[in-house]
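Shown here is one chain on its own, the form predicted on its own, set out as structure tokens.
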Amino acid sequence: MQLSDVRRLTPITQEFAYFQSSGFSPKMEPVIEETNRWARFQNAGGAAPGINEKMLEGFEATREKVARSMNADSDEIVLGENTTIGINIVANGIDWRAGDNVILSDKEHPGNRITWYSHVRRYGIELRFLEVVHDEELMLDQFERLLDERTRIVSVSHVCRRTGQRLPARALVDSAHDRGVPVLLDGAQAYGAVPLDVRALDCDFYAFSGHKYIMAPQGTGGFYVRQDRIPWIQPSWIGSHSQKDFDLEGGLTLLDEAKRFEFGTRNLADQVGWGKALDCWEEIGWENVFAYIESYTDRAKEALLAVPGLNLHTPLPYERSSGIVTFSLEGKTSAEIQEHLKGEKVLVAPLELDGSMIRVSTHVFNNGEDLERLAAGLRGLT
């Protein structure tokens, strides 16, 4: 496969300028076909000889591919349905005491807010918010002041969904670790859009999506837990398949690997489809994917800045940015902008809890024509 094949194999891109991959990406035809093929195979009769064994083989192959894509070991990977599952595994696996605190950023997705909000009521913990600003030194100084002896965990985004800013993740991790505090990174907007190496980041946990930039089936996501942190989490979500062995009188030994957090009947066809998406990206070459997103995002920023009355909220230097660009347009609400662009066959996302901001997320299937339609549509509103 070549980069140019992605657009050809994603039919919706022929109709729409699709700038929504950081929310819900379209899927390539080979991924859809592979997922459907495995769904037919599994659902024809799961108890028939060979079917379940073959599905589990495909499932574990996907785990290996996911691990390879972020420089992790396969026994550190949980495969689930979304990013928020990983956040919940951590949040519900800590022995909380009233007065403990958690550090979030002030621009987190609801999935990395609501879980912690519920714990304020349930356990009496305190939430502290790191203000995401473009000045990284100022942000790191602020972070140091938020940490104290009652900080139990830091849970922040690798890439900010509201500005596209790439947070100084390794610096945050180092600062937290100096105080003995573990770090969970929400990688929903990073995985597949920017290079990812969990060893280089040295984070304790990393939660991520398959259905965004990876263009895997909806309802695919994962969670990395560093090997030494697996026993640190008290399992709250476990069941059949979490165990190494058990008896009929209460005896239980859990698996040593991250799979202890998986349980029950799964939609394995979607997970195998995720593996097919990763096959495509490996064939194209991750370096080609990241280079295209970088160059195209720079072009998008340049085109948007030429629109009268447009205010860009994303850092200009790409090394502090990502495939997300957010902006507002003077005198226009986000709903007005979205509806107008939809009429021009351009798909963007309004950001909740804000009446003005629009998010554009770029991918390798976006081309110059898409960018021209976006800019022309916005100029039509001014």
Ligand SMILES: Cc1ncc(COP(=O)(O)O)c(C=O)c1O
Contents of the next structure:
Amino acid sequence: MQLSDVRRLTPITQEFAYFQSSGFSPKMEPVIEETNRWARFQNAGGAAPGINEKMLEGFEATREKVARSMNADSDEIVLGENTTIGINIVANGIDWRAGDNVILSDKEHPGNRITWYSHVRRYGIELRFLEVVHDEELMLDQFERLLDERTRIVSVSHVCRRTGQRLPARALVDSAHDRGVPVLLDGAQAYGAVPLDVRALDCDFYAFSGHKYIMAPQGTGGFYVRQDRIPWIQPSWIGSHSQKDFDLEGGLTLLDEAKRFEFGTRNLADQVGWGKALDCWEEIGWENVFAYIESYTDRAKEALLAVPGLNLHTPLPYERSSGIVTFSLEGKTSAEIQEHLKGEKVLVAPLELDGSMIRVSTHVFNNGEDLERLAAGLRGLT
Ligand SMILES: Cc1ncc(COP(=O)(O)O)c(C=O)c1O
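Could you drop in the structure for the form predicted in complex with the named molecule? We only have the form predicted on its own so far.
Zooming out: every chain and molecule, the one shown earlier first.
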């Protein structure tokens, strides 16, 4: 399989210039077929000999592929339905004391806000917000000032969902670790879009989705927990399958691996379908994927900057950005822009809590024609 096959295998790209992979990516035909095939097999009757065993084999194979895709060990990977589950495992796994604080950035998705917000009411913790600015030195200085002896965790995006800015994650991690504070990176907008190596980042936790840039089935996601941090999380989200052993009198020994945070009966077909998506990217070569997204995003920035009245909110140098380009258009609301572009068969996302910003996410199936349609659609509005 080659890079150019991705567009051919993703039929919706024939109809739309699809710039919405940061929300929901389209899925390739082989991924949909594989998922459906496994769903049929699974749902025929899991108690019949061989079915559940085979499903679990496929599930574990996906865990290994996910681990490989980010330089983790499969024992450090939790597989679930989305990014937010990983955030909740950590947020609900800390023995909070009133007055503890958490550092978030000011650009986080609700998934990396809501659970912390609720902890303010529930445990009396304090939230501190790192302002994401283009100047990394300023941001790091500010971060140093936010950290103190009551900081229990830092939970920030690896790639900012609003502007696509890539945060100086390793520098933030080093600075937090100097104070003994663990770091959770929200990788929803990074995983599959930019190279990912959790060892090189040295983060303690990394939460991610399969259904965005990986183009895995809707409702797939995961969570990396560095080996030594597994026992650090108080296991509040557990159940059947989390245990190595238990008895009827209250005795319990949890699994040593991160999968102790998985429990209950689950839809494994989607997880196996995720494995198929990873097979495709491995065959194509991650380096080819990242190189294409980089060069296409640079072209997208250039094409957008040529539109009169357009303001770009994404940093220009690619090493500080990702596959997201965010802009506003003078005198137009994001709803107007989105509606107009939809009429031109161009799919983009308006950003909530803001009346003017539009997010374009680029992927390897986007081509020059898509970009022309986007730019022409915007010029038609000015
Ligand atoms: C940065 C970020 N974090 C978290 C989420 C939530 O992801 P999920 O729906 O997979 O939990 C999103 C979704 O867009 C996101 O952009």
